[in-house]
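Below you'll find only one chain, the form predicted on its own, shown as structure tokens.
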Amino acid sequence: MRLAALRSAPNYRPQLATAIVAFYQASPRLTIAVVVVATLFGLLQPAFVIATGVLVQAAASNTDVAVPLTFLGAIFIITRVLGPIRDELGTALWRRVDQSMGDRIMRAMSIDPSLRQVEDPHIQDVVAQVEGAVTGFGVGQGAQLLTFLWSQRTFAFISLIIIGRIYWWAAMVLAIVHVLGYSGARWHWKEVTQIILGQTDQMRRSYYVRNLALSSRVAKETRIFGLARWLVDRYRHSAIAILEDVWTKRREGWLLGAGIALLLAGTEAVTIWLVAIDSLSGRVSIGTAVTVVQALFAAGLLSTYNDPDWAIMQSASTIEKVRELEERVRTQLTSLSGQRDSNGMPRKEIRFEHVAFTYPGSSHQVFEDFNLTIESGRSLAIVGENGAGKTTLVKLLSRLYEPTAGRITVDGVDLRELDPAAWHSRIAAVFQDFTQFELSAYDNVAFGALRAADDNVAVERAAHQAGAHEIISRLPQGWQTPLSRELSHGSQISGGEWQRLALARALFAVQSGAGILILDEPTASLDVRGEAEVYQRFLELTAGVTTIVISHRFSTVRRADRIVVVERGRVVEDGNHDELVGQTGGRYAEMFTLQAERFVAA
């Protein structure tokens, strides 16, 4: 089996040629220089040890040592000069490597305009070993030690040759050693390796429990409910049920790694026990034996398999898992294809007809024959107890996700027709779980429209509309004060003022140009008044845009043009307040004077 293993593992070559090309992609110049300086460095070191052993027989012969010392010195001069350029090219090329495979990461990663990629969590499995958060070792480290990997394979390989040129039979022998001792260590680390990244998913979720304890923002609770020394805990002992089956694949093979080890050593002592007999006899002379001797464990080199040839295997493996990354998306872009302007729309109605939903991975159906018509230029309200399918609604309607079957209709072009990116400008929302950006304030407004962020007169009526304009005028340093106190200079803000920041967010989005708003349960931080008068300004504000708003709050729902109960995944009652307040037995009704009560009680 092993050895069936053995002759199925990948070749060496194409992987090493694999991550060069990709490291030339990233930086030519850097890659040319790496591979020149680390050669010439790799010669080197072959041609001091011919220098020493010429010094040894000049010294032996009585003869005049100032020619092969004065090579000897400058050999070591120019190596010692050429170490440091050679690391740092190595260095140089290693950050430069991860900015390219970072932007490709980053490009495969956000091209996809739906939540497919971010959510797929063979897809993140993948990040998280590109970005060498599974292994310790990234492309860009590969880089880095491809320097010492080619001085060193450079020096062995001479090595190798100089035994040949005396020894031939000793170089054909070694050679065959060399290769069954380097295949049979990189198939034991192939195999470690495998476990290692069989297990990304663990280790991410390892990974989660570390970062808590690390994170600030989720401190208060962790110390509050004494989480903290748990967190602790739980990583160590997650971390080790991983490791074990590591540490049980490396004691596998301590009885492979010896037989190779004895075999080498037994090899290498026959050729040294040889050169010295025939050195004492005068076959050859001292100052080749001295060669010899050096080069033979040089060359031993040659069945090292050690970090960098593990990591130039990782960085190939790594760099293929990209590319299959990319190709996927461009796959699956395809299903997203839509050439058709949404300028303007929707100038009639959205439409809703017989669609159904099931996430990816799950079996539960969220809708089955879902149908809605939302009308343009005004405000419909979304009601339904938790899991009725609001938010999905939204994710829909934003294209986000497509629907398993039925369709979504725009002015009656399918939603498909239209070009993902020009809709989702035409979109502005704030969702209950609304990024709270650790960048500037004005940044947190901008954002709602990267095409007029420049607008600052925009961005700041957008904030004043919102009542965020008094938070903006407490920050130390105004719009340009980091929000995060993790930064320098930075301010932490409350979760009503984030809130009112997001608010701000979509009100610049609809100002430059968006027709649709969307408030998913945007104001759980607000208070009932505050959150009545921020809707209550919302709509007068966004009059004529088509606003779609989720809240359990029903001060906040009644306000809408039209209410709509959605359960079980479909539409149950349709009309306006006073009209579902009005049937008797009805869910809104129902639903009403529950909350109704409560207040009055209160």
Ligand SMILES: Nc1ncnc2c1ncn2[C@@H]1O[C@H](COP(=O)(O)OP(=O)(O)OP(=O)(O)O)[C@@H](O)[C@H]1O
The other form holds:
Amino acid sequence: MRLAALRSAPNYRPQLATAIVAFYQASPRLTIAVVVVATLFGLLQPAFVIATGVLVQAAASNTDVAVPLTFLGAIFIITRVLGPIRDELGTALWRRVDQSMGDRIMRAMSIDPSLRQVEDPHIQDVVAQVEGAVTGFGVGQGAQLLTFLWSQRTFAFISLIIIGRIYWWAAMVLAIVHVLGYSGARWHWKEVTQIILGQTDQMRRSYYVRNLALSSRVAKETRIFGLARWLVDRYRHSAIAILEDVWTKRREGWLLGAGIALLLAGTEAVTIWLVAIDSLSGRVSIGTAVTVVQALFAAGLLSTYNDPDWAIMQSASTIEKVRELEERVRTQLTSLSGQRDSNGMPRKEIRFEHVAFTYPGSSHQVFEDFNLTIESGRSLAIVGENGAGKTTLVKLLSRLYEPTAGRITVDGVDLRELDPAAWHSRIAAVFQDFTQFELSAYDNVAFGALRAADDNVAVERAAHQAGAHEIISRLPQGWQTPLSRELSHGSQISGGEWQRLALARALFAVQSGAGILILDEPTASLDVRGEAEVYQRFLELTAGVTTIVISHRFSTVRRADRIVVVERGRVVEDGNHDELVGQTGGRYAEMFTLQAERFVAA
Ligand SMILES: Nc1ncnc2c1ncn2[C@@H]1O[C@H](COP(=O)(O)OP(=O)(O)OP(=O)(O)O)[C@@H](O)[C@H]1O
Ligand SMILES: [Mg+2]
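What about the form predicted together with the ligand, after the form predicted on its own?
Next comes the full complex, and the chain you just saw is listed first.
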């Protein structure tokens, strides 16, 4: 239901109200100040129009012009002073709203301990919209433009009242024309917006291509494979394809706009003509005529649909989606998250019981009926071909996804009953595609256990044990060196060096209390000596910790207490190295022989 609502076309109905409420939540004081100052500004303009009329009348009838002139001057000066204040307030609100929206979306995205939200393409669409990457308008910009819109509409509305005081029928007709004009334009822009927002997914692809051309991380391959030109062409084509639908719609819009403008101009021309006749025949004074004509001009603002209107429409629809996202996360969390503490777990075992799993949005079932008991405090190696489901297994164990059927228990307790954050703090992991945080070397290790991150000694010890200390001593600013070429004073380190840092991070997590260590291809980038040395040390240091190692290297696998071979989502062999190697015709024995032969041949 919620998801369907999130995917459906944006809801524009309570636009302005939705936007103002969100701005108010971001900053009550600034929002009130903006509305007050913008209203005041909007009132000063019709006051100026009236004062001009009075002045003209005084001049025409040869009476004293000092009073109207003084008024006019005063209004002029106040407007001049208020203008920059209004703009400053608008800009301040812009930043606050953007910061608040950024905060809300970050919170909504990170509150779910699993990967479902972050990997959902539709949610990524919402994120792109909040960032203003789709229409070019961020939510905050809507807040800033509200200041103009509010003043403008106040001015236009009062102007219509001024006209109505003299020619009530003209005001009625104008009101109808304005409402028609505004509604027509709004309807058109709503359609344009739907086209643009409907292409968020294509736009994200297009931005991805653009970022490929701009990022240093992929530069090796884009250079070697000569992709630069291709990327530029691909980006241009996709951007044009996206814009084409918009242009088609806009062509209709220009026709509509021209029609509205003609209708409005006709109505205004007739009104001016009548004002002129009345003025010449003395039915209305010259001062009144001047005021009415100016008011007529200003009232025209009522039917214009400009950038501020559009920006607020964007803001409102984005805010609505963020609100839906927040609600969705909240309802999902209450149905999912457990409360039980997992302190000291697993004491006995972790069990996969008839686990079935299919990735969200995928039709391929990775596990159909998977069963495995992992004894606590021992080391288990998982081997199997690419795509067998090894990484998926540890992701399920880490509760980054929920099984689609069956259950995973820890000491007999369903994983779903455990508090997800507490369970995560029990786990230390180095994933196959572990993250290279482009932050300081220190943060890269300390992130293993944020609660102990200030313990320099422990961080340094973990780095030492993972063999990462030498790397750090070579860095220009030691521990504080940012690990990115793209940052000033940053350094780049090698793939194997990154892997040692990731190992140090996991070790730091274990030493800070994690009870399960997951190593998914932990030594794939290490040289042969490095691998042997790291692995041996890890086994010693993590004795008593439930360790799960996934590796294609038998030199690593063979040291584990127990080895399981996973094939097509099932455990097909189970035993220690000697037992499995001894099974003639077994998968393990076959794979081992293949790898050993390669080394012998080499
Ligand atoms: N996020 C994902 N969404 C959809 N399908 C996925 C996702 N991650 C993996 N898969 C699919 O799930 C299956 C199992 O993948 P998994 O990563 O668990 O394999 P693996 O045994 O770790 O392989 P490798 O040895 O290559 O690391 C594969 O068919 C893969 O294509
Ligand atoms: Mg894997």
